[in-house]
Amino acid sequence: MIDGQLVPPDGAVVSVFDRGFLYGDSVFETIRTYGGRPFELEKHLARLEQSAAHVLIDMPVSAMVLGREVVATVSASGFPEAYIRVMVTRGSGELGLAPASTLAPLRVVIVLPLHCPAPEVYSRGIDVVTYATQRAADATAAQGAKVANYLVSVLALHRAKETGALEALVVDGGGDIVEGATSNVFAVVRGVMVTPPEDTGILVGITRERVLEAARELSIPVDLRRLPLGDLVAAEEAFISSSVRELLPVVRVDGRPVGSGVPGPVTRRVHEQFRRNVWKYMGLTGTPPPLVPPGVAAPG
């Protein structure tokens, strides 16, 4: 859907003069469905509005209207479960960095079939690499906004792919882990679940909020503090979180094992509680399917 009009993928056209294309001058949200319905749609759209405000983009329609457009696009897609990307660009104009005040922001809703990681990924965990850099929005008014300038993440994930890893963790100038290229990061240090706080400029993930909620319900102590790389490597467990992947155990960092080198019990318990909460929140019948179905090999 582009500016409220449903269009097929091969008919979706955006001008080459759009500032999102030219300069990454746009904001976005990634959402997934459960039971065919967008999860935490209101929160995602509220964060989209906050991101737009950070970079001085006027929202073209209200969150209520945009929400109806998201639901309509999901319905029109016919996919049992969907991946949703909502984008708002500053609009099209003459070439040049300084934006004109008369630009009309463009909104796009993209819906694709949802593809989640295979069960084996959850049972065995993933490798990650570290990537020392400064993110595009760091030390600017846009810090913490979900902007579409993802070049740093693209390069970080290219580095991860070269080593066979599935995620890259951003390390700031002080040697602290900030977040993943496409995720939030958690570690279990001496029984305490540690994750970087908001004032480090992280993207405050919707899934991250639900993870913290699940930990509290399980009486697992949580510490929102900076996470030095050394603490992550020395942790008993680690995992990342994101909308599509939920929670993924991290078992190696730069080739070094985390804890015993296999997914740990805290990660599993929090993930199971997270999914129970999602099922309840979405009004889904039955119980969530097991994280690792019978017959899937567990780590040896």
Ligand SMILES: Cc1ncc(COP(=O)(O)O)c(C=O)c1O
The other form holds:
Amino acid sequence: MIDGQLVPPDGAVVSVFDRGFLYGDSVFETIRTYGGRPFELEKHLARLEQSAAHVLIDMPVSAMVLGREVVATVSASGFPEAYIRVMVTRGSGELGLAPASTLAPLRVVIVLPLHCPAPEVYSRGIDVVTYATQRAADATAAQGAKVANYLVSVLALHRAKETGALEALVVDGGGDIVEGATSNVFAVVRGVMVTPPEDTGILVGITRERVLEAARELSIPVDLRRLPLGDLVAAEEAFISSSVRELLPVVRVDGRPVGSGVPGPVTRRVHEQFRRNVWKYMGLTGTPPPLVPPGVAAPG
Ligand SMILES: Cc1ncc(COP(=O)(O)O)c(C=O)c1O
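Form predicted alone done; form predicted together with the ligand now:
Okay, now the whole complex, with that chain kicking things off.
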């Protein structure tokens, strides 16, 4: 859907003068459905509004209207479960970086079939690489906003792919792990679940909030603190979180095993609790499918 009009994928085009295309001058959200309905839609749209405010893009319509457009696009797609991307760009105008005050922001909702990692990926865990960098938005008004310029993440994932890893963890100038290229990161250190705090410039993940909630419900101690690379390597367990992947165990960092090199019991318990909560919030019937497919030994 573009500016409120449903369009088929091959007719969904925007101008080459759009600033999202020219400069990455846009904000976005990635959302998924459960039971065919978007999960945490209000929170994603609130974060989109916040991101837009950070970079001085005026929202073209209210979150309520945009929410209705998301639901309408999902329903028109007919996909049983969907991946949803909502974008707001500053709009099209004359070439030149300084944004004219007359620009009309553009909104786009893309809906595709949802592809989640295979169950084996959850039961085996993933390799990650570290990627030392300062992100372009850090220490600017855009810090913590979901702006479309993901070039650092693109390069980091390129590095990951070269080594067969599925995610790259961003390490800041101080040697601390900040977050993944497209995820938040957690480690279990001496029984405490550690994740970097908001002031490290992370994107405050909506899944991260649900992970913290699940840990609280399970009485697992949590520490929001900086996570030096050494702590991650010495951790008993680690995992990443994001809307599409939920919680994904990390079993190797730069080729070195985390803990015993298999997904850990805390990760699994928190993930199961997270899923129970999703099922409850979404009013889904039955129980969430098991994380470990039949015939595969459960870790921990
Ligand atoms: C940089 C970054 N951090 C964290 C996340 C996880 O956010 P959420 O849980 O809201 O999907 C994402 C998701 O795309 C991301 O791009």
